[in-house]
Every structure is written in C-alpha cells, then in structure tokens.
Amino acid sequence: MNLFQLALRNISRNAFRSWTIFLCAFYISGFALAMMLIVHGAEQSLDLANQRLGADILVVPNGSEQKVETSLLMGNPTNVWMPREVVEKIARLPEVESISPQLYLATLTNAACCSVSNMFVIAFDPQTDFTITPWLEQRLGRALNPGEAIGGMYVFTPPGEEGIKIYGTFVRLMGNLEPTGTGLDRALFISFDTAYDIARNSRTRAVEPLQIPDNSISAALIRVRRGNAAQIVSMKIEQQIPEVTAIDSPELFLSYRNQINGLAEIVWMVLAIALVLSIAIVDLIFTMAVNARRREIAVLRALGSTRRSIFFSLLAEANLLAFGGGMAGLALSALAVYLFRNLLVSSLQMPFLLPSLPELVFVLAIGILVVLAAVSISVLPPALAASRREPALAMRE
C-alpha cells in the first residue's frame, strides 16, 4: 500500500474528521475568492472608470458632485447644468492645457420612443475631447459622423432594429469600448451635433421632448499643463468660478474608495480570524485522530514504516481534504459571483470588473496554495509527535 492509499483509507474511515477539515478548508477558500474578488474588481472598477475619462479634473455645477459620480459608477442618468461659458472662463487659466464639456441626458423610461428605459447617454465635444476621440481615431480611423455612436461594453442594437432609437431617432451603434466594470459599460456616447438633432428631432416624435437648456453643459474635462498640480489647478478654479466644483483626479470616486477601504479592512479581519480558528480546530482534530490512532501507527512502525513515511502520510491525508474542499470552495465562490455579479452590485452599490481568465486562474492557484500551507500548519505538530513516537511506548499505552 503507498502512500496515497493509505492516505485515502484514513480519510474514508473517519467521516466526521474529514468532512470537518473539508468544510473548513472550503469555507475559507470560497469566502476568500469572493471577497477577494469583489474588493480588487472594485479597485479595478474605479481606476479604469478614471482612465476613461483621461482627465486630471472634473468639474461639476456646486452640489452634483455626488450625483456625477454615482451616474459614471452606476450607471444612473442625471440631469446637470452649468453655463456654457465656464469652459471659456477655464480655458482661460495658464495652468489648463485642454478643457472639453460633456452633456450628460437619460433616455426615457418604457417609452416606445426609447429602444432603452432609462439610459445614460454622454454628448461629447468632438473637437475638444480627448476621452472617446483617441479610440475612434485608433478603431474607426475617424471621429463620428451625426447619427452616429459609440457604446459601453454592454450596449447593443436591439434585434431587427436599424440602431438604436433615442427620442424617435435612430442612432447608428459603430463599436463598442473595452469594459470597466461601472456603469459606463451601459453608456451611449454620441456628439453634441447628435444630441442637438435628437433634441430638435424629439418635438415631433417622441412622447415628451428631450430638453437641453441654451448654452448650457453637464461637466468639463481638463487636463493640466506638465509641472502644475491638480489639486492647486481646483482650487484656483473654484475660487475664480464659484458657482463650480473642481474634482481632481486622485478624489474623484473618493467616497467609493473610502467605502472599498472599510470593506477590505472588514473582510481581512474576519478572514484572518477564520483562519485562526480553522487552523486552531485542525490541529485539535488531528491531535485527537493521532491519539486514536496510536496503536494503528505503532504497528506500522513495527512493520517497517520509517518516521519519514508516518510524518508524509499523515499529511498527505490532511492535504487531499484541504485540495479537495479549497478547490470545491473556489470553484462555487467563483461561480457564484459570475452569476449573481448584478445583484451584488446592486445590493453593495458599488461597481467592479471581473478579472480576465489568467488572472482568475491566478488567484484560484495562490488561492489553494493558502489553504494547503494553512492545513499543513495546523497538521504539522501533531504529525511530528506521531512519527516521533516509539513503537513499543505506544503499544503499552
């Protein structure tokens, strides 16, 4: 009989033991994957919803500042304004390299004028903007043509439609951007020409017509000239134009940020607490197997089993329970938040990307090598004292 053998008839013959080590190894694995997931999909989220806007500042009408981030995170419509001659106010300012104003509009809700209930739609300035503008030239080799749009990852042109019908206009879905995991993914990003059109459009064809007050914006991009710093950049525009709110960069998505933090601290607290308890209850366990074990072990001893190959088996067994119930506890976690990603996003209020199939690979890898050294840890002093044990002392006990 090797090693292997022996390892899995131990295993069969003591139910409650094994299923004990199984739960606990697939407890802290699954819970560890998920929170894992979750907490570094929502990181990721928030630096590639920056990203996409490419901007060092974000500027805002006073009091939206909340409501702006929340529609870029999740993908809720807001309708915000400020006069359009802030962006010439700004663009006046040496330390402002590049400004471009965006118009921030909802589709209808369950209005056959709409193919979408509800959607977030972004107007951007083909001439100023430095966001969408670099990936069409990349993609498309082109900026968009009126009637023309660009989507989220998850935007789509409804079967058996010519586009997708805006207020009564159809517009013409030309791509689609690479995901990041918020609610930009459900975005429509159109020109300000095409918004216009659908404005002037929506009088005659849709149930309520889409209203864009004269001369008015949402939000403006900037970018600051090298050497200058956003946060004096802000402050400088808010004292000048006071009416606005400044955003730069490294607090855009600041309260989410903070919301991730906490949630990380939570979830690494319990999870080292699980761990030390998991690791506290196999070692009791195993300590109380050994001992039952004793006289089963000593005649192996006698039979020619070197310390070696007691140590070995005794932890080989404990390590067939951890694979087994680590992998089963990463395979459901994993399972579970592809499948319910929506709900969790919904009920955390708090968007994040899950991670491409080497990565996911990846984590699932250091994943079970966690369980395993966790195991083997709690194994290891009762093992020893096992394969330490003389034959003869343990038969007369």
Given for the second form:
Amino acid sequence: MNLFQLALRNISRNAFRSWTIFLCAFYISGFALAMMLIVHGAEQSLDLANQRLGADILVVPNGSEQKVETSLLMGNPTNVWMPREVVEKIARLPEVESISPQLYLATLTNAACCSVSNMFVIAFDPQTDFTITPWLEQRLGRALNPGEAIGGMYVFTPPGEEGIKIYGTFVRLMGNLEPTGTGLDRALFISFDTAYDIARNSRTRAVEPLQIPDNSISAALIRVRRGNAAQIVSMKIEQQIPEVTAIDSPELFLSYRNQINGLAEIVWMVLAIALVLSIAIVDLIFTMAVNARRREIAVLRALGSTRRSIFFSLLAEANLLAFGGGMAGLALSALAVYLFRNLLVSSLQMPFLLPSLPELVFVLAIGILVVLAAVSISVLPPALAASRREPALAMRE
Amino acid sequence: MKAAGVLMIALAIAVAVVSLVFNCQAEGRSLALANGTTVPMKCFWSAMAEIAVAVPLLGVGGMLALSQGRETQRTLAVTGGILGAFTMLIPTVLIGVCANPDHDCNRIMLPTTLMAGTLIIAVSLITLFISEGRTEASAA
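Now that the form predicted on its own has been shown, please provide the structure of the form predicted together with its partner chain.
The next block holds the full complex; its first chain is the one shown before.
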C-alpha cells in the first residue's frame, strides 16, 4: 500500500472528519471565488464603462449627476436637458480639444409602438463624436446612415421584425458593441438625425410623441488638450457656466467605486475570519484524529514506516480532502456567479462583467493554492507531533 | 445513497417551486396579440414542462433514498441523470425562456434550473460511480 492509498483509506474510514474538512475547503474556496468575481467584475465593468465613454470630462445639467451615472451604469433611462449653447461656450475654452453633445432618450413602457420597453437610447452627433464613431469606422467602414443604429451587447432585433421599433419607426441594428457589464450593454446608439426623424414620425405613429426640447442636449463629452489636467478644466467649466456640472473621468462613477470598495473591505474581512476559523477547525479535527489513531500510527512505525512517510500520509490525507472540497467549491461558485449574473446586477445595483477565461483560470488556480496552503498549515502541527511520537510510548498510552 | 436521494428530492422541489413562481405568466406578464387576446410567453410553457420533469425526479429521489439494491440504485441514477439533462434542455434548447434579460424567468428561473440540472447530473454520476464500485467490490 502506497502513501496515496493509505490516505484514501483513512479518508473513507472516518466520514465525519472527512466531510468536515471537505466542507471547510468547499466553503472557503467557493465564498472567496464568488466574492472575488463580484468585486473584480464590478471594478472591471466601471473601468470599461469609463473607457467606452472615452471622455476626459462629462458635462451634465446641474443636479443630474447621479441620474446620469445611474443611467450609464444600470441602463435606467433618464430625461435631463440643458441648453445646446453650452457646447459652443465650452468649445471656446483653449484647453478643450473636442466636445460632443449627446441626447438621452427612452422608449415607452409597454407600448406597441416600441419593440423594447423603457430602453435607454443615446443619440450622438456623428460630426463631433469620438466614442462610437471610431468603432463604427473600424467595423462598418462608415458612419451610421439615418435609420440605422448600434446596440450594446444585449440589444437585438426581435425575431421576424425588420428592425427595432422605436416610437413607431423601425431602426436597423448594424452591430453590437463589446460587453461592458453596465447599462450601456442594453442601450441603443443612434445619430442625431435618426433621433429627430423618430421624434417627427412619433407624432403620427406612436402612442405618445417623443419629446426632444428645441436646442437642448442631455450631456456633453469633452476631450482635454494634452498637458491640461481634466480636474482643473472641469472646475473652469463650472465657474464659467454655472448651470452645468462637469465630472472629470476619475470622479465619474465615484459613488459606485466607493460602494464597491466598501463591499470589498467587508468581504476581505469576513473571508479572513472564515479562513482563520477553518484553519482552527481543521487543526482541531486533525489533532483529535491523530490522538485517536496514535496506536495505529505506532504500529505503522513499528512495522517500518518512517517518520517522513507518517507525516506525508497525514498531509496527503488533508490535502486530498482540501483539493476535492476546494475544486467542488470553486466549480459550483463559478457556475453560480455565471448563471445568476443578471440577478446579481439587479440586486446589488452594481455593474458586473465576468472575467475572461485565462483570468478565471488564474483566479481558480490561486483559490485552490490558498485552500491547500491553509489546510497544510492547519495539519502541520498534529502531523509533526504524530510523526515524532515514539512508537513504544504511543502504544503504552 | 440516502444523502443522494434527499439531495435529488430537494433539487426537484427547487426546480418545481422556482418554475412555478418565477415565470412571466405568474407575474402577470403575457403576450398581447393584434386581435386583443393574450397568450402566455414561452417561459410559462417551459415552467410547466419543468414541473412535469420535477415530479418523476421527486420519485427517483425518494426511491434512491430508500433503495438497497445496487442494480436499482444504478438504474435510478441513470434515470435521474436523464431527467437532470431534460431539466437543463427545456429552458435552453427545447422550449426556451423570454429574450428580455430583465425578466425574472431569465434572471431566476433559467439559472436555477440550469444549476439544479447540473447538480442532479453530478449527483447521479457520483451515485452511479459509487454503486458500480460497490458492485465490483462485492463481486470480487
């Protein structure tokens, strides 16, 4: 019988001990992976949303910062307006390289004239846009024509329809952007011309007309010239145009970032406590097991087993259980996070993006190593004590 | 096998209850036709089919928990595995659920049935593996 077989036999002989260690490893690895995926997924999603906007500064009407941030992150449509002349005023600033206005619109709720209920629609100006247009030129090789649209990852044309119906007007979906895990994945991007066409047509084709106030925009995206700090430029904008709020890129989604950081701190604390408790439980169980098996270990030593083989057989036993429990916990946790990602996003009110496969494999490997290390640490003292015990003394005890 | 049987019963109940509660029809959503009548969305039919799978699964779990014979356990494990596969196939391939990712059938019913189906298959495979091993051991 080799070391591995001895460990397997010991595992099958004591169900309570084996299950306890298995479940400790299962819980620690599963909980750690789930939390890591959620926190990391939310952070990654925020970074991607920032990249997708591609602006150094976002200018919105005063008091609507939270509404706009929530719309961009969670995809809940918003209705905010500011005068269009703001764009000209900001464009005159020497620090501003480019500025592009946007209109934030929404489809009607449960109306036959809209394919999708309460969908966030972003209209951009193709003449000045620097967020969607470069992507379009790369993929389509041209700008969007009137009546065409680009969707986020989850936007699709309803089966059997010629396009997505918005206020009674069909728009053709020309492609989908890469996922960001935010509300932008459920948003539809159209040009200003298409938006104004839809508004005009909606008076006769829709249950309610689409209202776009004259000479108004919802937000403006700004790129700052090299060598200028976005924070200083945004302060200058707010001083010169008091009716707007300028949010520089690092400050964008700050409340969400703080929320995620707060969650991460709590998660690491709970995880640390759970890890220490698990180490203590496994240590206690193995100490009891080694004491209960002292005669058996002494017999093994008397029959010629070395201290080293006794030590490694106990270590192998614990690590086999930890590996099994850890792998099961990681697999179940990864599957649960993957399957319930939409529920997580809506319940936590946080954006979320799953990691890529190599990233996931890396995290899984780290997870299993942490579990094996934790169990090895907890088994080390009783295994060392058992291997050092004199066989004659152990048999007499 | 008692644990495997109990686990299968719990999963079957979870599949049935979640399907019953989290389909669009149960939440008052239905498709309005041009003539004014309403028809259930396809997640409703998926939910009904899931319940139809969950009931025999409940029986399989119960018998697995009570059975002693290795042959019976093997047969029940295979049956459980097939039913587990159908639990996963109904909302994905055979019938499907609504396309809108914000609907509860997509957020709760679909992931729960997929998760439960995976676990049912895993439990069935482990049961099959253990009963196979015991059969070989007793034959030896």
